[in-house]
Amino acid sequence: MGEPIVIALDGTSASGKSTNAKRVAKALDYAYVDTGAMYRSLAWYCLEKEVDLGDAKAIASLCRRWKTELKNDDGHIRLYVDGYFPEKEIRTAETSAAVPVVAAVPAVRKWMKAKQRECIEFGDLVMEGRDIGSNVFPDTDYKFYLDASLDERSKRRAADGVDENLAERDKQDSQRAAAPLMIPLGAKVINNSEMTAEETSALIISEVQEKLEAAG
């Protein structure tokens, strides 16, 4: 048995990372990892513990001390906090607003990178995020970067009932000092502004299968 395969799906907010990562994972029977949910869990936990979000040291300290465990829930690798997965809590507007702040803390990114790399214990993965191909698994041969026009991504967020300033989020993600959002070296860039999820995931699956066959 060789090393587990990691398919890295990076990209901007509302570019279809989650939808397509789930579709690809299901089609290939790989485990699915939403790294954004991990950052959201820490943001939620900071709010729960009333940590000052303006204090990077306090955020880093909490990240070092919180009790977490990775679990495979029916093919979804999730980060449990004190034995609990805050599925609904991490999707609130309050948590969403805290995520970019928490995610910009270098010590947090270092901790998350180590935890996300542990996910290969569960076998072949489809991992989505903002720095998977550039920082977490830079050596993987299966890198994809999803994007769409700001107008299209804003429409998608609105359709989900979410009010989010995507231009500001893009700016925060791409300008942070630690592991900023960027197109990973060697990644296939897919602009899916005018593509359906079916078309996007089919393109990714086809590319992966071609590489797998070429690799023998």
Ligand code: DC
Given for the second form:
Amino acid sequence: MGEPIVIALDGTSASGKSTNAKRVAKALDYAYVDTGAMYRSLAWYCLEKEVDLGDAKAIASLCRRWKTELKNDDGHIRLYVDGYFPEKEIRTAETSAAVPVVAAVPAVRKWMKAKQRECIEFGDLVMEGRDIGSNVFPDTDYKFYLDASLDERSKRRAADGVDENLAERDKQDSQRAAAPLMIPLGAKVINNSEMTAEETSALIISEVQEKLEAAG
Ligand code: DC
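Switch over from the form predicted alone to the form predicted in complex with 2'-deoxycytidine-5'-monophosphate, please.
Once more the chain from above appears, this time first in line as the rest of the complex follows.
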């Protein structure tokens, strides 16, 4: 058996990364990794431990010390913190506001990259994030970058009951010095403003299958 295959799914907030990554993972029977959830977990943990978010050294220090473990929950690879997966806590407005700050700390990104690369121990993966094709698995042949208009993405977030300033989040993600959001070299860009999730995931799956066949 060769190296596990990694499908890197990057893109802007609310561009449909999670929905499509889950659909593609299910269709191909690959494990699914939400790297945003990993950054969110650290942001939540910083809030729990009352770390000053203005102090990058304190954030980096907590990241080096926290006790974590990757587990495969029914095809979803999750990062457990002190034996617990903070599923609800990582989606609160407070955590959402803290996560871009935490995600901009270079030592955090280094830690996350190593942890995310460990995920191949679970086999073939669909990994969604902001820097997967550009930084975490730059050598993969399976890179996709999702985007949609700001208007459409704002509607999607609102439909999920989440009130978030997406323009501000995009700016923070794209302008940070460490591993900013960008279109990875060689990625297929899919603007799905006028596409359904069925259409978007079918497009990704057919691209992957074509490449897998070509690779023999
Ligand atoms: O996809 P999400 O909204 O759950 O991501 C939360 C935050 O984490 C967002 O501000 C971008 C950041 N993130 C990142 O910097 N790199 C990743 N690979 C994944 C997420």
